[in-house]
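Take a look at this single chain in structure tokens; it is the form predicted alone.
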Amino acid sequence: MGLVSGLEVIDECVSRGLVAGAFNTTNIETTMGIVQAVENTGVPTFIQVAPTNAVLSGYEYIYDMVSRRLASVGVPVALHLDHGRTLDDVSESLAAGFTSIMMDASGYEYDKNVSLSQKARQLTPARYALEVELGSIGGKEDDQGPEREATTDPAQVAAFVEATGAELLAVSVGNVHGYAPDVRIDEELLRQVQQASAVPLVIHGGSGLPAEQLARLNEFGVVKVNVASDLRNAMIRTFGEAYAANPNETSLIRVSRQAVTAITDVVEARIRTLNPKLS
């Protein structure tokens, strides 16, 4: 199947009934895993990365890497730029062949942050996806952390999504960026902007959210889950362990397929988790 628009992973989950998982990658072991916990319960998917870890490689790697492994993958998978800070991320991305956008200009106030997205709504091909945020999701990404915190205000939201023309809104409702175990969603504030919104919601913070709450986003309108720190752990903890074990460690490959294994089962119980009807 090959690529596909971040359009056609929404609609496959709003038909279907799912949430899509959106998987941080920055390097091909991450890549690998996610793609086949994707093969392994046939979800539609988000792949992303955020311009802070392209600057290992630049989009046109990643594009390359996920696009291969995704050639004989028979589930709808998007290549999304998540937290586009500036509309030269948006070009470079959608230039490198990325099928679905984030335009983060929550940390501006209201007006220059409902400009920004209308610039990068018109650099993005009507045929693939827009995110956009509303209010400024706290915690750190990447070691970065938002200029201010703020969350989503309902009132602002339906003259938001029609302002920006966006088809997933990014919201602040109590999740935050990175490890936080005792964060949960507040729900009523998550209804309320559910009921305000023309699109689908997205939630960023996905690792830090206990799973009962993940379970039941379905319920208030959110179609996509962010999901990033969960990985990169799995990741960075194989690789520390096999040390750990032997410091004269030198099979860079066994150890990088047993990473990919551990990214694989990480993904795969997000995705379960996130949709409980799963058989």
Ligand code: 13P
The other form holds:
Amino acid sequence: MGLVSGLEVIDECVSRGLVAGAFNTTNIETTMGIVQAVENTGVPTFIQVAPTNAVLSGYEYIYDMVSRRLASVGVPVALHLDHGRTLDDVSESLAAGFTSIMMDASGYEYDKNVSLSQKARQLTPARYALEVELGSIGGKEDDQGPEREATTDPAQVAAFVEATGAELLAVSVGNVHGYAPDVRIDEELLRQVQQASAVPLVIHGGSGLPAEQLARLNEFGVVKVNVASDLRNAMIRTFGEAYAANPNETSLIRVSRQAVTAITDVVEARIRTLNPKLS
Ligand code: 13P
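Would you mind giving the form predicted together with the ligand, to go alongside the form predicted alone above?
Entire complex below, previous chain first.
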């Protein structure tokens, strides 16, 4: 099937009552682990990379790797720019072949967030999905935290969605990036945001959230849940354990394959938690 657009993943999830995981990749092992879990579950999915991770290889490399692996996969998967911060991030990832875009201008005040998101909309073909963020999600991703943290104001949601022309709204409702103790979604606030939003919602920071809340997100108009730290940690842990067990270990292929399996397990478990009705 190859890569599909973000809109196709959203439409298929909405029509089948599913929540798509959005899993961050950096390298071939992570990509292979994610795609194996997608094949095991059959759930439409986003594979994504943020500019902070794309610095390792570049958007073209990520596109080549992901699209090559997906060529023989029969489940819809979109390649998404996670946390694009500049319009260059948007145009460079689109030029490389990405099929779904996030413009995250949530670090700016409201009017600049709207105008940058609108410019990203102009750059992003209508057949691709555009995700924007209102409120600013706390925590750290790739050692970087936001300049400010703020929960999403439900009173701003309807106008923001309309003005930006986006198909997905990322919200800050208690969720944070990375590992932090006792993180919980404020479901009361999430409900208010859902009622004000004409488009489906996105929850970032999927690694640290309680499973019982992840399993309920479908009831709150959430269609995309981002997960990064758990995959990265699975990979680093696999290599760390191999070294601790044998400091003279040299079989990179064996340990890399163990890392792929560890990532598949994490991703499959997360897809099933998000979609408890899957058989
Ligand atoms: P976690 O690292 O907490 O899973 O968050 C990932 C994320 O939201 C990527 O945008």
